[in-house]
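Next comes just one chain, in structure tokens: the form predicted on its own.
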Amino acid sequence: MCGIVGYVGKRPAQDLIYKGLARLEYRGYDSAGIAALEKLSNGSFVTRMIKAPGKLKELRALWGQIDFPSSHAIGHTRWATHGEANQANAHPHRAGPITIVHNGIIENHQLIREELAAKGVSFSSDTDSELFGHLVRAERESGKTLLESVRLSFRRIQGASAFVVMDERLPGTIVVVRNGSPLVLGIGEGENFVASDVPAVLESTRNIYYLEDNELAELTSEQVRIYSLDGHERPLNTVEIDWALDAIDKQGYEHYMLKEIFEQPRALTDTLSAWLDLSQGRFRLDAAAVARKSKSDGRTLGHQEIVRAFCEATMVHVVACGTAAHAGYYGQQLIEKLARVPTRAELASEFRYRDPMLRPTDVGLVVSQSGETADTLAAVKLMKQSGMRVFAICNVRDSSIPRECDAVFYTNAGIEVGVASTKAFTTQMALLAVVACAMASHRGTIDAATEKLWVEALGHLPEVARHSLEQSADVEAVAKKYSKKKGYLFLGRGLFFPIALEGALKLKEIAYVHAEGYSAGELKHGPIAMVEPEMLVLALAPEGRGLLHAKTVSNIEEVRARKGTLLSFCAADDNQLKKISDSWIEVPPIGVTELLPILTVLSLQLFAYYVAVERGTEVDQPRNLAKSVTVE
């Protein structure tokens, strides 16, 4: 996702601009640019900017044009969607005295193209963006103003979109707009803010308003005012945000995806904290939920309630993107072994334009760390269409995913800087450990008895996460060790194939190499034609029992038999797996051997993380992603 940061005030605006930019660097980037208001001898007021490819710190060399006092300015980092990454694409972007910053995508901007090049404007980029300049700029020459300009123009468009605008005719004064694109606003004394997230204005204040769909907001340095699409002034309730700055740095830690890892214990103690009763043995479901919208109307949902919701439903849909998928996969095979509800996973971007069968009696479980992924919020709004209950898992509070939802299960992780998820994702595969578990008890699925098992092994949880943590050192000797193969392939059964995909998918994501997780029951069936010295194949079998392991187990003999390297993930006295081995990884033993994905999880992200440093990659924002996926 792009980062967005805009200023009216009375401090410095290029410093608070570049400072902001600098806080978002972490969703990843290809452009950078600020635009700021010198007032002139005359009065008057002129824009001047800045722009380039390449990181933020590129910008620093081009100081020097817009080194003057200012209290208005505006900013942007770019991920190419329209138009290379170059200085002409980069943001923010001019029409006459209109200069703007945009997030998302204008999914009719053949037709404006063509309608403005017609009326003889001229275009200075290949983007998208531009477009909507163009657009304000027409609308106040015909005398109206920025606030009715924008929201005119805003009609116009289609697609997700945020857009901040100022004109050099009317300092002090931005107006922005959004529909899917995340904004929020940062509610200061004397000053305000405009930023894609959080955390870029997080150390000026804590007053946040997160925009709607489809809201504006007009921002001078004195106030705030909201207003819909159609022109009607909204209310503007504000939330205090309680996050630690330490929390965005990184804290000694060579990377953020490094500190995050370690953080994971922490994150896990504060997630499950909020959802087991220890004392009783017994799941929680009301702790952290909060009610949202009609279906609930405005009432915090209790267990109840929610239990009797999923465990009725006809079927429960668990959707998701990318690593959120992987714990969407091992949340349904929980959900169906555990509570015997039929349940089905699957990617939102699938979901959506399949054409779906959905009933009211149906129940939907989206997953997401930022709340904002395009894809899931749509599959939301659609499975809201069709009359169902929609319950979601997030890690960011009153991001939209959330606010759509009747109710959500909030992971405590913490901010996420890196762009390659880790405490996301294991808080997200305990919280539906915990769903699957609370439903089983509640339809009878599993006594007392084993309902307390698992309440103390997910209470014990953290600290075997800790133990686990403690064996990077070996991790590390074995990704060096193989971190110049040609191609790696993961193979795990039943909960440990989503783990499989999951580990590939670290590796690719910031090491950029060839990896793929397969079941290891589909070995004969294509990707053992892969196998030779130089593919590493790594097998997740930490069970060291049971009928899946022995099959797993049989199936890796096949992968020694034709010479490939092996690298297992299995328990400390699986003494026949570490003979076929190469090397090992030891998972430490846990009470119910459903949470094992979890721990093995944390040594593949160790494996990710350090090969990639071997090779030489950029481990915190790989190149080509984005923290959060906001257009499709």
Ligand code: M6R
Given for the second form:
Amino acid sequence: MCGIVGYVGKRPAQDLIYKGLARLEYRGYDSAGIAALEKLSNGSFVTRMIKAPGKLKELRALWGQIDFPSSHAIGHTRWATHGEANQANAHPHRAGPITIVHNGIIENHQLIREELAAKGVSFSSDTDSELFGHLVRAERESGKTLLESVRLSFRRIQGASAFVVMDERLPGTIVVVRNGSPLVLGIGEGENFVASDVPAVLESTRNIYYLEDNELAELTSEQVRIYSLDGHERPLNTVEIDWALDAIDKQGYEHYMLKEIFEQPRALTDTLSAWLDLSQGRFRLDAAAVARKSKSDGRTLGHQEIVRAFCEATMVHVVACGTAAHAGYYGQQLIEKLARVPTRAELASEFRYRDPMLRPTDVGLVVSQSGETADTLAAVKLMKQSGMRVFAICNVRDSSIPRECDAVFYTNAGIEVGVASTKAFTTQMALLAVVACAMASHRGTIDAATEKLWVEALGHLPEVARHSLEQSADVEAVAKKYSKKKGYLFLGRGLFFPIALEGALKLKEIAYVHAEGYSAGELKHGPIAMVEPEMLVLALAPEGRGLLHAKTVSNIEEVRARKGTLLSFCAADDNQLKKISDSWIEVPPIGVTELLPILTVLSLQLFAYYVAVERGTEVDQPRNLAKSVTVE
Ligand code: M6R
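Next, report the structure of the form predicted in complex with the named molecule; the form predicted on its own has already been given.
Let's see the whole complex now, leading with the same chain.
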């Protein structure tokens, strides 16, 4: 939440900051601002600042005010926590010569505000962030260096935060610090960057340093120095990023979300291929992609240790938020069903506060696209404290969650820009299926023939997903037809229940309509009261046969009897379901029915997308949301 960019070098900084912020706008778009240092004719520097509520493009109207050569600037795009999204609360914030941008929350802000007010400080915003600038200013006025002032001020505050600070009396130097909120440093030739995330600097450099919690850095155009919060210098161990730049362009699609939906066959291939030994019909657990971790003082577990942890697990705790939690619910069912290990999937925000019973022999499995979600990160720390092995399924390399875990299984979905998660979700589901099968194989709860069936089906998954996406015109047609309904009820059972939740979440977040995901069996325990012609009921039952399918169909009959409008996601030959539905979308078959939810959700993503387009909402940047939820 909130995007930060800073630059020191020789090039005009304002454009670089603006472009960087554009790459980070997914992190928040309530307001934006840039501060740059301007050199006066007498050789001194002054801070010029532009800020505007709303999206980044609103800043363009103010561009003339910072249209001077400056090679030292910082910028910010905001997701509001303290104080409404107006001009005064937009970052950067100034305290005399000090200017700061902030991502996070100062939890003890009230105390600090009172203390500063008692000393006669007056404030120009309602934000907690501004206070940090005043703390730094006070330290500077008592004669400390900028680095020391930031270090001492940071020790005063509580909560997860990242700050970037400049001082107009120290042109060409930026000091940054973080704990809990991400910051990366981009190391260039005669120029250096700081940002909340790698895409902001990727056009200028691929040489990245991931700042650790409680680390500070001092950047000039020629040098970057890293320090711990107790003042000791640390080595600058950078990594080379190999992400393709075209991944962060729309490539002709109207929205990132649509592009990312259509990227899923490729994302699934890139995620799954390292795990599948198609010639032997076995899962490969020693694949290079299996486990990686880069924390300098940490160690990645070898695959034997990972296998042992899973095989000997007394319980698996799957923990995540939002869409990733829906993938977790799917994974829970598969792990229990295939590997026969008690497994519990739950929301990180609940897990961390309910004092869960955890044993060192339990295993944690957290799921996160960004690797930065505050609640999920806190859940990892809680599980680690109880001596458990904790593994991550994550999309963003070297982000905070993987670095806290014992090993990470990466989804190779590529950069996901759309705030509504799509390709990260299906790759998480696919990887959870791999984990469940691999555990089952090692624990001896599935035989070689079953393992082969799964390996083959997962091998076909990308191709079948492509085939499913070819029906996008049909999905668009039904989405248009039903885009103005009063409400949307997604019904599924078993492995289709998590995607009923996900289908509803997608629709809520991008189309701003009331939608709910329900277990079909729960219908008559309450939600059936809402059924009437203006309520669209979406029935997720593409298995075409089996006990649960029969049960779902009879639940759907109950909807029919009450004149609900019915859109089914079904097998091509399921004439029984088609007969009682107003409309239907076919889901192509695949070797194991447990993978059908992954194929079905593709159509649910498209449905949400086309309903949102029809309703004219902001698909890629839905109101009030941000992609990385780095605050509680
Ligand atoms: O980065 P994470 O996967 O940890 O994020 C979790 C949720 O914030 C995220 O899935 C959110 O629900 C998305 N907006 C859903 O589309």
